[in-house]
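The form predicted alone is given below as one chain in structure tokens.
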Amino acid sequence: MNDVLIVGAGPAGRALGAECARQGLRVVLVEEHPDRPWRQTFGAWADELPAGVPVAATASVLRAVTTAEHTITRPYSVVDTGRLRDWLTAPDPVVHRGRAVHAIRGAAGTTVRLACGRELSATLVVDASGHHRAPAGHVPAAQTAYGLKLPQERVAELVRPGEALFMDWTQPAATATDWPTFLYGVPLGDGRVLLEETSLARRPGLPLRELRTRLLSRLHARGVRTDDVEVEKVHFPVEQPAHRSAGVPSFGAAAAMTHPSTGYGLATSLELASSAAAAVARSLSAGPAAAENAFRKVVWPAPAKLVHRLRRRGLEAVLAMPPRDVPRFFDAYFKLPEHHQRAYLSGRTDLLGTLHAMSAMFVRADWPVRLRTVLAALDPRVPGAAA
């Protein structure tokens, strides 16, 4: 029997698999499309990435445009996705091509049945298969974006060399709805810049065709050519509960480890993979239940659950705001001291820091924004996290 079986061989699954292998555990991964390229662009704060993660480009300065322009001096990196896959792959990994359809728990471990009928067993099974379909009747808030990868010289006015555009809430002329979106721009390290028209969160997600119209309107108004460029599309839920496939523990997006207010999650998965694997290695000899409990405590310690609940409240506050108030909300946020900004964006287990940041944000916001924040805080429909 294998020690660990991981369903999903994306960044989270491969990171966990590689760390488990480094602990000397027998690891197998199950992935329906193991050879499919990773085409998405991953951005992260440079200080959140574990040492050695391959980086394509790092911007030392970011600009944010709300009702005013703000400068962020916290370095921001774009991960080299192609090299990341190799960096996360353990030597001689065992990857089974297939789709997991059922998990059968037993006293000695769990057996996973694939769609082809094959069965694989392990003491610990982890679901790292990414975002899952929402329950019937529930429409999750989703982040959507439509992007173009343009030559740097075409967009130097928007994204200056060595810098990145974190968000520009100036609204383009062509819009079919008043829902606010922002322009995001980062260097890719190959002479190109990714420019994305982004809807931070909406229930349901803003359609990609609307985002495309807005992005082209924005760029064409500045005389930027958009011919012969690569397109990138983004659509994922930001409020998905942790998936409970036959009760097995989950990791990465399947464990709702995505920041509900930003959509970031890669750095968290990469950072936690090592400690999660170490916890499994220490407890595996005590049996499946002990290994699962140890794993869950690392992925979702009590402070992280409370912080996640607070972040969900923040998401609901933004979703409830009239479109005209959203840039003002972010203007108040970027006026916060850096340690408050960092606590809210990166302090996954920093309950006190998150509370202080949200309190400071409330004090700095104007009264319409404060009202929306209070209503979101009192909303009983906002759930917490569980893994």
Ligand SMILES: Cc1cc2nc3c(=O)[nH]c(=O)nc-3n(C[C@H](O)[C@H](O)[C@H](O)COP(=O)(O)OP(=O)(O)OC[C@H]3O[C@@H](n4cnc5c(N)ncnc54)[C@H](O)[C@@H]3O)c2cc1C
Second form
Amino acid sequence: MNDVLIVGAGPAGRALGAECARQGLRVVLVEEHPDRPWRQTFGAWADELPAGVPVAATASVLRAVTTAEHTITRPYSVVDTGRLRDWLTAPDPVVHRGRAVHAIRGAAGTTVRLACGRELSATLVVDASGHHRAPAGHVPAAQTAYGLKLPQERVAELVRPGEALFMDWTQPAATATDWPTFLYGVPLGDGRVLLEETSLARRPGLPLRELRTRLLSRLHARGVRTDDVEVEKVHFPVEQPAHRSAGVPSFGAAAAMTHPSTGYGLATSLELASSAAAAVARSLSAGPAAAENAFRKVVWPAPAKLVHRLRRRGLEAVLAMPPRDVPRFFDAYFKLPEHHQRAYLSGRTDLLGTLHAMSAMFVRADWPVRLRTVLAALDPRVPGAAA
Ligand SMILES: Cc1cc2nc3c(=O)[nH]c(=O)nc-3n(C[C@H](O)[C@H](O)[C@H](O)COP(=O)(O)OP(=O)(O)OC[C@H]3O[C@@H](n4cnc5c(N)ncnc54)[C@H](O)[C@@H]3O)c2cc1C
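Next, give the form predicted together with this ligand, keeping in mind that what was shown is the form predicted alone.
First the chain shown before, then all remaining chains and molecules of the complex.
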């Protein structure tokens, strides 16, 4: 019997697998597409990434354009996705090719059945299979973006060397709806810059073709050539329907560890992998239930659940906002003292910091924004964390 079986060998599953192996646990991963390359361009605050994570580029200054221009001096990194995969693969855990279709909890552990009929067992099974499909009838809010990887010199006016563009809410000329989107731009470390037209969250996600039209309109208006360049498409839910499976805790996007208001989730998975693996190693000898409890406590401690609820309400407030108010809302956000900004973006277990940041934001916002925030806060339909 294996100690730990992880379903899904994406960044979260691999990070957890590598840390479990470092703890001396016998770990196996089950992955449907083990040879599929990772193509996402992962961005993260440099101070959130664990030491040693391979980085392609770091911008020391970020610009944000709302109704005014703001400068953010918190370094921001773009992860070297190709090297990340190798980095997470050492020490090499066993990866089984296959699709997990069913898990059966027994007294000594859990057995996972693969689509091919094979069965694998472990004392603890963890679901790291990524964002889950929403149940029928539920349309989750999604972040969508359409990006182009352009030579730096073509777009130096938009993303200056050494800098990144966190968000530019100036609206492009061509828009089929008044839903506001922003331009995001990061250096890729290979002489190119990724420019993405981004819809932070919308229910349902803003279609990619609309984002493409907007991005091309923006770039062509500035005379930027867009032929012969690589495309990046982003579409993922920022609200994860509660996924609860007795005996099978989840991790990464499957565990709703993505920040509901921003879509960031990679750094959290990488950072939590070592403490989650250590908790499992300490408790495994006491049996499957003890290991599961220890794991869940590390991944979703009580303060993180409460912070998640607050962030969900922040998401609802943005979703309910009239389009014209959105840039003003972010203007108020970037005027917050840095510690408030940081608490809201990064303080996953910082309940007090998140509350202070949200109340500071409330005080700075104008009355229509305040009213929407209150209505979102009182909405009983906003669920909690999917631990
Ligand atoms: C295009 C894109 C860009 C993103 N950019 C950022 C960013 O810049 N910064 C950030 O912090 N976050 C970002 N995110 C959000 C989040 O960090 C990523 O979605 C991240 O990949 C989540 O990692 P994960 O390992 O939890 O899930 P995934 O990466 O989705 O990995 C899940 C794995 O499980 C496998 N799997 C699924 N079901 C089964 C099954 N039944 N059996 C076996 N295997 C299975 C899948 O094949 C996949 O390999 C982005 C997401 C996307 C989609």
